[in-house]
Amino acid sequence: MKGIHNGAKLYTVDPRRTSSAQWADLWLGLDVGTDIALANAVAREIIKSGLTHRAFIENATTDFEAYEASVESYTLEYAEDITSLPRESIREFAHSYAKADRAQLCWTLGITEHYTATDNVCALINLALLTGHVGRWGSGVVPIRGQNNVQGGGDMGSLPNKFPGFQDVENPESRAKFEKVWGTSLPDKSGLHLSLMFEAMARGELTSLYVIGENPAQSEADVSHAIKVLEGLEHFVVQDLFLTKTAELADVVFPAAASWAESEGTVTSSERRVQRVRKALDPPGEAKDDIEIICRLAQAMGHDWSVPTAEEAWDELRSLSPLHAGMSYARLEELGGLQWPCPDENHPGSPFLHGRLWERPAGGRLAPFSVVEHVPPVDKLSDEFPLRLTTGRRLDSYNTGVQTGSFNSPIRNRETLDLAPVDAERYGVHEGQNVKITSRRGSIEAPVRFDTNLRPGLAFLTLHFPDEVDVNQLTIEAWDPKSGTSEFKATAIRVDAT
C-alpha cells in the first residue's frame, strides 16, 4: 500500500475481484487456469513491440530463440478468447510492465495449486528475464509465502530431492559429505513428494508414516480418499501442537512445543533472511521441543544422538550447507538476521539472489527461458458440472483452521458458498439458502452468499472450516507432475437447492 500511495502502479491478476484488486490500477479477472495463456501473450506483445531488455537477455539468459518461437501463436486475440480478458487490458499490462524502471511479479497459491503449477511459475519467470526485472533493487520475482517459515523448511532439506542448502540427493559428492558427518549411508535416489507418498500408501507400498506439523486428513484434495489411505497404514505417528483430525487417526501422538515461543532456533523469511527465534516460555504438560522428540525417538531405536542445543544443531547445518556457512548465532544476533547465500563469516549476506546475472559476464549458471504451453484445468466444465469452483483464504483464518479456529474474530462469518448474483438467479437459489454442492468426487452443503466481486460462472469456498463445510471433499487429486501440487484451484461443480 505504501508503494501505491507513493505512485507505484498495481496490476492484479485474479479470477476474483479481491480487496487487493480493488486498489489496483487495472484488475485482470481472467478465467481460472489460463495464467500461462496470459503470460505468453504478454511476452509476445513485449517482443513484438521491441520492449525486451536485449542486453540482459544476451548476457544472462539461454534459450531465448526457442521461447520467442513458442509464444508466437499467443496473440492478443487468442489470449482474449482463452482468458476472457479484453485484449486492450493485456496490451496495457504488457507495456506498463516492460517500460517500468522497477517491477515485481508477486504470486501465491493461486497459480501454484494447479496441474500446471511449475509451468505457471516459469511463465512469470520468463517475463522477468524478458525485461530484466530481476536481481535489482525493487525488481524481481516474489513468491508470497503463506506462513513465516515455509522458506526455511525447504532450506533445511524437507524436500524429497534435496539435502539442506538445496544440495542434490542424487549428487555423489553431496551425498558423501553428509554420509561422512552423519556416519551412515544415504539413499542415492530422490524420495517421494506428498502426492506420490499418498499413491504409494494406496498401493500398500508405504505402510508407516511420520507426520510433523501437518493436517493431511483435512488439507488433501479428494480428502475422503486421503482419510481412507491414512486409516489403512500399519503404523502412523503424528507430532503436532494440536490434536488435529490427522492426529486422531494416529497410533502415536508426540505433543510438540510451539517453536515461535517455546523453542530456540531460527526462522527464514521469503526474502531468505535467517533470524533468531528465542524461547520465552516452557512448553506445557508433556510437550517437548522438536529436537528433543526426534533425538529421544532415535535413542529408543538404538541410536544415541544425545540432545543437541538448537545452536549446536544449527552449527552442524552450517558446516554442511555453503549457503548458511557464515551465519553464526553471534552474527545473527548482532546484525538482526542475514540473507543467504552467506558463505563465510566475513560475508555480508546477499540482498539479491540473482544479482550475479548483472555481472559481465554473468556469474554462475545462466538463467534459462522455459517453453510452457497453456493446458486447461483437468476437471472440465460440462452441462452436468457447469460452475468453476476455486478456493482460497479469508483474512481472519488460516488453512484448515487448526491454528485460528479456536478463537473468535470480529470479522469472521460462517462459511458460505460465494456466487455471483446472476448465477444464483440462474440456479434458483437465494442468499442464505442452504444448497448442495456436487463435484465428480462428492457432495457437501453450505449456505449461499452473493458476491458482486465474482464473475459469472465462478464460485468460491475457503478451506478454513472443514468440520462445517469440507470443501476438499470436492477438489480433484490431479497433481502437477513437476511439483506434486494438487489442483485445488479448479474444480467443476453444480449447485442444487436443498
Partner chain sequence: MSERLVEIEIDGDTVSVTEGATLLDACRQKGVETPTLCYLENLTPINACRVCVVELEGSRILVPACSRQAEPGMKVKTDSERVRHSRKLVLELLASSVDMSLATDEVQGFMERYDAKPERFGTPAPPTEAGDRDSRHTGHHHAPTGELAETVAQPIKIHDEMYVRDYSRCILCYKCVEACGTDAQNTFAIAVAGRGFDARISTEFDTLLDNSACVYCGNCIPVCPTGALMFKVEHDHREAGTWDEAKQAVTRTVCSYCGVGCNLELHVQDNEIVRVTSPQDHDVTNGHLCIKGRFGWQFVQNRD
Contents of the next structure:
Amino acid sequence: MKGIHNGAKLYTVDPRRTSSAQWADLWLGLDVGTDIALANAVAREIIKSGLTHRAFIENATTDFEAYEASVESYTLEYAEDITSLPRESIREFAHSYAKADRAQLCWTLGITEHYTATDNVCALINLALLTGHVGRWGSGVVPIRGQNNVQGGGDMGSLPNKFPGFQDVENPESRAKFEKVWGTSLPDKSGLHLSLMFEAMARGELTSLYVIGENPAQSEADVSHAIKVLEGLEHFVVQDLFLTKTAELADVVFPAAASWAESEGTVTSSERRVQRVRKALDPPGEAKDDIEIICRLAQAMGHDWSVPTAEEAWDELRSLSPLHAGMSYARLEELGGLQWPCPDENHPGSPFLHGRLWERPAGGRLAPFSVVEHVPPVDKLSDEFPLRLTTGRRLDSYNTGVQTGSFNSPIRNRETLDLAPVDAERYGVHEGQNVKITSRRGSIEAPVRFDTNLRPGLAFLTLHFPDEVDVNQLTIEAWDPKSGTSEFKATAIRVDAT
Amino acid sequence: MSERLVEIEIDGDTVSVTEGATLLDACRQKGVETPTLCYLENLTPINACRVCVVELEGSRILVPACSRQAEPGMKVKTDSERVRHSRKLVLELLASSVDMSLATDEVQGFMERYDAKPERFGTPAPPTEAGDRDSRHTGHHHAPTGELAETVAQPIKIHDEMYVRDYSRCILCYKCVEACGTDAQNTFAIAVAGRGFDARISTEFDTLLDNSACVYCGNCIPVCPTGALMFKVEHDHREAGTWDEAKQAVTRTVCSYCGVGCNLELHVQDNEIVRVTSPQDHDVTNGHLCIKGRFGWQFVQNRD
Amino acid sequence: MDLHFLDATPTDEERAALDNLLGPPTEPDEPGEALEEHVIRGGWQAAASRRHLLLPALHAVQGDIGWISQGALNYICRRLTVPPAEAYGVATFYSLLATEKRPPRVAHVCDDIACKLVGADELCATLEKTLDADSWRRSPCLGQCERGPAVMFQLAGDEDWVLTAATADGVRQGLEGGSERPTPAPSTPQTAEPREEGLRILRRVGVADPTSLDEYREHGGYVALRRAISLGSDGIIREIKDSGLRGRGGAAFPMGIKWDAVAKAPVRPHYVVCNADESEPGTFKDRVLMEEDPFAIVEAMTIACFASGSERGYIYIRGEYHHATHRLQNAIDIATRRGFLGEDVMGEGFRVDLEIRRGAGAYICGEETALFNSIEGFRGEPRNKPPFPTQVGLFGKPTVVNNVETLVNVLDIVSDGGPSFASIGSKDSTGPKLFCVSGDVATPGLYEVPFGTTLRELLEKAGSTKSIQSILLGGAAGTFIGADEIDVPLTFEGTRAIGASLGSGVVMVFGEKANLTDILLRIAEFFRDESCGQCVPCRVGTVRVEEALHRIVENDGRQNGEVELIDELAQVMSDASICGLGHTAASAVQSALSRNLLAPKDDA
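Please give the other form, namely the form predicted in complex with the partner chain, since only the form predicted alone has been shown so far.
After this comes the whole thing, all chains and molecules, with the earlier chain placed first.
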C-alpha cells in the first residue's frame, strides 16, 4: 500500500474482484484456469513490440528461441477468446510491465492450486526473464505464502527430494554429509509427495502414516476419497494441537505445543526471512514441544538423541545448510531476522535472489525459458455443471478453521456460497436461501450470498467451516504431475434450490 | 551514501542532525526530553496536540517540534517561559476536558513537570447521554453557564468482544484515524466528524463498527495514548480489578497465520494472553497487524 | 480502493441530484447489479482524482433534497470512491449541510454582532414564540452587516436566498415559500447621488451593469489584461512589487512576493485561488465587489493566472453568498463564451479556466490552507505552515491565493503602474482601502478611502462620531478600541501602534446603548462554534474563554482572576495554535477586557 500511495501501479489478475483488485489501477478478471494463455500472450506482445530486455536474455538465459516460437500462436485475439479479457487490456498490461523501471509478479494459490501449477509458475517466470525484472532490488517473482512457515518447511527439507538447504537427496555428496552428522544411512531415492502418498496408500503400498500438524481429512481435494484412504491404513499417528477430524481417525495421537507461542524455534516467511518464535505460554496438559515428542519417540524406538534445545537443533542445521550458516540465534535476535542465503556470520542476509544473473558473464547456471502451453481445467463446464466454483480464504479465518474458529470475530458470517446476483436469478435462488451444490464428485448444502464482485458464471466457497459446509466434497483431486498440488481452484458445479 | 548534516542550535548548544530530521529528532539527539501526545514514529505527524512546541528564533509563533524540519542555522529554545506556558496550558486544557487517568506514565510525568492544574477551569461537567456527542449539529452549542467546565465525558462503547471505545478518554490526536487510513490499514472505517469541541472520532452516521468498514485489525489500539481504545480483554481485567502489568511478561514471536512474518508481542499474565502488540521498530509490520494476528490467539487458551 | 458501504440505498431523487452533477454512472454502483465487465479501472490515483468533487456532490444533494441521508452519502461515496466515514466527517464539518432529516425550508437567522445591533435578538425572540424550532436556527454572520437583521433561506429544490432588514413576517413568508425576493440596492453610500469623485475600487459600482461584459468594457474593463500581456509575467510582478500592495484579507502580506514565488516555482502545475470565503463577522466588502463588479474579479484572476503561470483558477465563495455566486458565474460564463477565458485568452495563446467552488458554512475555510483542503474534498482543517502555499498549496502545487479586494486592486496597478498606486496612502500602506462600516451609524455600508484616512474622517462620512461606546476594528478576530482612539490613521502601521489591527476592514460602531457584554459573549460563542477542532489550544481554549466570560457576566462584571485566566488562554492560543483562527480567537475579548469595557458601570 505504501508503494501505491507513492505512485506505484497495481494490476490485479484474478477471476474475482478482490480487495486487491479494487485497489488496482486495472483489474483483469480472467476466466479461471487461463493464466498460461494470458502470460504467453503478454510475452508475445512484449516480443512483437520490441520491449524485451535483449541484453539480459543474451547474458543470463537459455532456450529463448524455442520459447519465442512457442508463444507465436498466443495472439491477443486468441488470448481474448481463452481468457475473456479484452485484447486492449492485455496489451496495456504487457506494455506497462515491460516498460516499468522495476516490476514484480506476485502470486499465491490462484496460480498454484491448479492441475497446471508448475507450468503456471513457469509462465510467469518466463515474463520476468523476458523483461529482466528479476535479480534486482525492487524487481522479481514473488510467491506469497499462506502460512508462517511454508517457506521454512521446504528450507528444512520437508520435500521428498531435498535435504535441508535444498540439497539433493539423490546427490551422493550431500547424502554423505548428512549421513556423517546424523550417524545413519539415508535412502538414495527421492520420496513421495503428498498426492503420490495418497495414491500409494490407495494401492496399499504405503501402510503407515505419521502426520504432524495437518488436517488432510478436511483439507484434501475430493475429501471423501481421502478419508477412505486414511481409514485403510494399518498404522496412523497424528501429532497436533487439536483433536482434528484427521486425529479422530488415528491410532495414536501426540498432543503438541503450539509452535508460535508455546515453544522455541524459528520460522521462515515468504521473503525467506528466518525469525525466532518463542515460548510465551506453558502448553496445556500433556502437550509437548515437537522436538521433545520426536526425541522421546526415538528413545522409545531405541535411539537416545537426548532432547536438544531448539537452538542446539538449529546449530546442527546451520552446520549442514550453507544457506543458513550465518544465522546464529544471537544474530536473529539482534537483527530481527535474516533472509537467506546467509553463508557466514558476517553476511547481512539477502533481500533478493538471482543477482548473479546480472553479472557479466552471468554467474552459475543460466536461467532457462520454459515452453508451457495452455491446458483448460480438468473439471469441464457442461450443461449439467455450468458454474465454475473457485475456493479461497476470508480475512478473519484460516484454512479448516480449527484455530480461527475459536475467536469471536464480529465480521465473520457462517459459510456461504457466493454468487453473482444474475446467476442467482438464473437458478431461481434468493439471498440467504439454502441450496444444494453438486459437482461430479459429491454434493453439499450452503446458504447463498450475493456478491457483486463476482462475475456471472463464477461461484466462491471457502474451506473454513468444513463441519458445516465441506467444500472438499466437491473439489477434484486432479493434481499437478510436477508439484503434486490439487486443482482446488477450478470445480464445475451446479446449484439447485432445496 | 553519506547523509548531509544540518547544524542547528538548541538551548545554546550546537546540534548536528541528518538532513530531513525534525526539531524533535534534534531534541532527542541532544537528550532534551520533549513531551508528545499525537506523535508516533510509525505515523505521519499530524501536529494537532501542540504539546511539543518550541520557540524558534524569528518565528512569531511557537512551532511544533514533531513536524518542523531542521534548517541550517535555526535557533531553538525548548524551555523558555513561552514554551513552558504553552505546554502547561495544553496539558491543562486536555486534562480539564478529557479523562487522562489511563494515559501513560510518561504523560503523567509531563503533567507534573509543567505543574498542570486542570482543576482551575472549574468542576468538570458530568457525562452526556449516550449518543449525545455523536449527534450534535455543527456550528451550534448550548451556551455554558461558566459553572462547570465542559468535558467530553460520555458512556463507554462496548459492542463486541474485540475492543472497547471509551471516548471520554479521547484527546483527538488522530492517531487511530491515521492507523485505520493511509498510514497502516487503508480501511478508512473511522474519521473525525463534527467540528470544534464537538469534533469526535466516528464511523459514518455513528454506525456500529461491525456494520462499518472496520476489519478489526486493532491497529488503532496500540497507537492510542490515553486508553480510549482498549482490548476488551484488558477492559474486562481492569473492571474486575485483575489487571496487573507488573505480573505481565512480553514475549516476541511470529504470527502463524500467513507467510508475511509479522512479529507479535504476546503480553502474558498468569499464563493468559491479555494483549497482543507488534514492535513498531520491526520493518515487516511497523507495529501493525491484522485481525488474525491481533485476536486469533484464543485457540491456544482453550485448555479444555 | 476497497471500500465498505452501508446497506442504505438512495432514493430516485437523491440519485438524480448527484447524477445531475456527475452524469449517469458508468459502472455498477449498487448491490444487485451485475458485474458484466471483466476489466475495471480503479485504484488509488483514480479515486484521488475524484475526491475534489466531494463537496460539490454534498451540495448537490443538500440543495435538491434538503439533507444528506445514509443512502445519499452511500451513493456519493460509490460514485466518487470516497470512504463513507471520511465523507461523513466532511459533511458534518459544515454547518449548512445536514446529516439528519429536517424540513425542506430552513431559515438561518443571523444573530451575530452586527445584526444584534439592529434587532436580531428581538427578531429571534419573536420567532421562538411563533415558529417550529426545527424550521429556523440562529446563524453566525451572514455578511449582510450593513442591512441586518439578515436571514438566509435554505430551500430544498429551490434557490437559496437572503432577506435583509428582516422581520418576523418576512421570515414566515420566506418559509412558506411565497415571499418576493427583492435584490437590495448596492450598499455603497459613496455611489449614491451625488456620487463621490475619484473612487477607484468602486468606480464601476452603480455605473456599469454587472451582468454585462460590454458595459464592463465600456468602463475600462480588460484594459489591464491587455497591458498585462504586453508587460509579461516579470513586468506584472515588478509593477505589483513597486505598488507595495499588501493583502486585504487580514494578514497584509506583500503580494508581489507571493506572485513571484509561484511564478518561479519549478513544480507544475500552478494554481490561483481567489479567497472569497468572506466570513469575518462584520465583513461584506468582497460580497459587494462580486455582486457589483464581477468582471473585475474575472479579469484580475486572469492576470494572476497569466503572471504566475497558472492555467486554472478557483474562486472559493462562502456558501451563504448566493447572489454573488450567480453574478460571478454569469461573468465567468460570458467571459468564456467571448474568449476572455478558455484555451486561448484574447487570442494571445495562453489558457485560463476559472471555476467557482462554494463553501458550506465554515468560517475556518477562509484560512488559506483550510480552503485548499475544502476544495480538495477534505475537512476544512488548516495545514501546518511551512510549507507555504507558494510552495505546496492547492493539490500540493504552488498556489497564489488572494482575497477578492486585493485582486481587484491589481487592475489599477497594471493599468497605471505600480508607482502611481504607491503614491496613494502611506509608505507602508499603499493604495485605496475598503471599509465595512456597520452598527450605530447613520449610513452603514461599504466605504472606499485612501489608506491614512483617520477613523474619525471615515465615521464622519458614515454619519456618526458622537455617543460612541466602542469601535470594533478588524472583525471578531480584531480589536475593540475606545471612543478616545478615533483619530487613529487607518493604516496597517497606524492601527498597530495602538495595539489594534485593520484585519479585513471592519469598522463596527457601538453606541452608548449597545450591550457589549452580549457582544463579547457572541464573539466567544462564534469562535467556539467555528474552531475546526484540530488543535488543542483552539479547540478547548475557545470553550474555556467562553466559560470564563460567562463567569464574569454572572458576577456582574467583577472579574475574580478571570481576566488573567483569559490572558493565559489567549497566550497559548496565539502561541501554539495551528492557524490564524486560534491565534486571534481571544484577541477581541482580550482587548475589550484590557480596555475595561466590561467594568461595572455606575448606573448598572
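By rigid core we mean the largest C-alpha set that fits within 1.5 Å across both forms. Since the structure is predicted, the reported quantities are computational estimates derived from the model, not experimental observations. Positions refer to the first chain, counted from 1.
- Here residue 333 counts as shifted, since its C-alpha moves by at least 2 Å between these two forms after the core is aligned.
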